[in-house]
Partner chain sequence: MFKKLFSKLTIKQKQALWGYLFLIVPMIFYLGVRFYPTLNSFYISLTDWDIVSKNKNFIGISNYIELFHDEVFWKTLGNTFEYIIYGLPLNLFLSFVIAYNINKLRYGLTIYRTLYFIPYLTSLVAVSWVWRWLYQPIPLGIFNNFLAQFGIAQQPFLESTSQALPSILAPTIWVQIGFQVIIFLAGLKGVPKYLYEAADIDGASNMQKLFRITIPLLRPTIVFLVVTGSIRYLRIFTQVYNMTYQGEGGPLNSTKPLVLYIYNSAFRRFEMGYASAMTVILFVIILVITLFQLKVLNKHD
Amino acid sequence: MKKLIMILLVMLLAFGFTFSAAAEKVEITYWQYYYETKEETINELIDMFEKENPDIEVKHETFPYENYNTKVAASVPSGSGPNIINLYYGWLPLYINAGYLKPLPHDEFAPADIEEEFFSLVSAAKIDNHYYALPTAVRSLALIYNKRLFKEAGLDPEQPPKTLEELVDYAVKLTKRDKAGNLIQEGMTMALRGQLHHWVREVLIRQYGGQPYSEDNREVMYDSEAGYDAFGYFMDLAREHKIGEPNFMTDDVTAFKSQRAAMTIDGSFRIGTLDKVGNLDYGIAELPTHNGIKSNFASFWANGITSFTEGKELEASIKFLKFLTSDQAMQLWLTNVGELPAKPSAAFTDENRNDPKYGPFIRGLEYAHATYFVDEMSQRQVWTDAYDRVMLEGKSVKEAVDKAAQEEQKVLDEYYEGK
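Let me see this chain alone, in the form predicted alone.
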């Protein structure tokens, strides 16, 4: 009888210990917009993290990109949203002003350590000496081209265009229209609402000798000869050379995946998607130069901690954020998603620099610029509107650029007023 009682006591103690451990388990929630390879990779990282931290459970939720900010605005202020949120760095000023994020604590994320370990472009996430978010990966742009269509046009698939002049020549040879003049194959994609507004702003304007903004980012500076020449080059691709249309095949990605576009300028994140397309033989090259000038655009999606997260949830969120910014996570992200490690030590290995797919993007980081957006969606829109003013309203390039600069300056003035 005594032996039975002892067994029961041991069982009760064991059950109590298990129950106590389960009761102490902390659950945190992570949000990001839906993108297949990102969802899969975060799930893989969560599994790795939870094995190392059995007392923490990470719930992962995704939402359509188009509804993402609306969902955040409806949830975070009420404290019912995520503890850690993935957001585009260009949204940070709006998120911070709205009170969605808390600054990362200095004792866990010292600004000096961040600036020593990460690419300098990550400083776009720093406001008033506080970092509000950190990336697992960064992005740059490159020229992506279809090798089969190059061969059909009599072009060497191992020799992509290296200059803006060659880009025009190649694009013209790669464009096809039917007898009625309808576009059936783009020489190059042309949608500014995708990645091309970045190409115009941070690449073409700089290659033509200008700069898009003042050093303090408060003044628009592309209403200049350099700005007119850069946007004129872009508009001539559509008006004079007729190598593509913004809405061809609905969007640039669909056109390239369908092998109806021979060239596109896109981010490194696209690799994971393109590798899943059957029979797509494509190459990647650094962006074409102009007068020997190289330039590129860099950006990133970052992870921040929401303002209502406190106590044990905050401690768990800090642990998970540190894991997401580890070298281990960055290398897995590169392999699965195609986005580049956010730390030079991880990105600039010989293997990565010389990789035929990642290499051009990684080399592009050495001369890339990250636009300091205060309202990314509005600042993107001014360029799509500029295109429409030229193509649909018959405005001159100068008129369209001047109007874009005026509209964007208003956005900047409204943001910086009183700051």
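Return the form predicted in complex with the partner chain of this protein as a structure block, the form predicted alone having already been given.
Next up is only this chain, free of partner chains and other molecules.
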């Protein structure tokens, strides 16, 4: 009997020790949407971080991209959710207005330092002189093309199109149809809902001499000659040259991966996905220029700290955020995920600039613009609707662009009036 009591006591003590040891560990939670290479890389970073900080444990949770925004919004009123959260920069205004994110403390993340170290587009995360979130990486666009299909069409795979005119010529040569006229290979992917609405908005409109928004970003400016010309160029690809269809092979990425599309315009984050496809021989080039104007679109996902994070958890979250925005994390992110370092000092190294894969994206960052979205989903929808209005309802390009501008202006007005 005594023995039994002794054993019980020892077990109790042992249990108590492990329990108290566990209790001293601070646990913080990190949320992002599910993207295979991103999940793996964050797990790798967490392992590194926990080795450096044995008293902190980071819980990593991911959700499907389709429901991610809904999931985050639903967690707001209940006051639950993570300590550190990864959000698309276009969604930040909504969450900051709702008080979901804490301003990053000035003593740890001084706005002046951030502006000196990071790309200027990161200021999309700054509201009323406070930064609310910081990215590990930024993304830009480039022309990705299939070298095998280039050779097949008698084109030089080392000479991708350099101007918008060349892009049309190449795309026409690379398009294949069967006897009945059905599309079986796209010259270039055409789904605006992917990355192409960014291409029209921030690249084509500027190349045709316009600007998409006013300086304060509150007014739509593309209902102009430049806007009509830019969207007209895009619509001619679809109507005149018939080089692709938005739903071909379900979506642009699938079409390109299965070698049914010769060219696509996409973000650097796609490299990781494309590298996993066997025997896909592809090249990457800077976006074609027009009238000698270069332009690009840059965007980012940023990490913020939620407003209910306090005390020890806040300290741990700040540490983790610092780690996520360190040069070391950025370089790992570049090689694993393909997204570009968020600091020029880390991005513009000679090695990165001349990298055959990342180089064109990194060079594109130098002349990239970020759109100050207030409701990214609605602002994307106006462009896919504009396409449908021309293709399905037979509206003119001017009518479609005017309608898009009117709808987008309404979205902007609702946001800025509500502020």
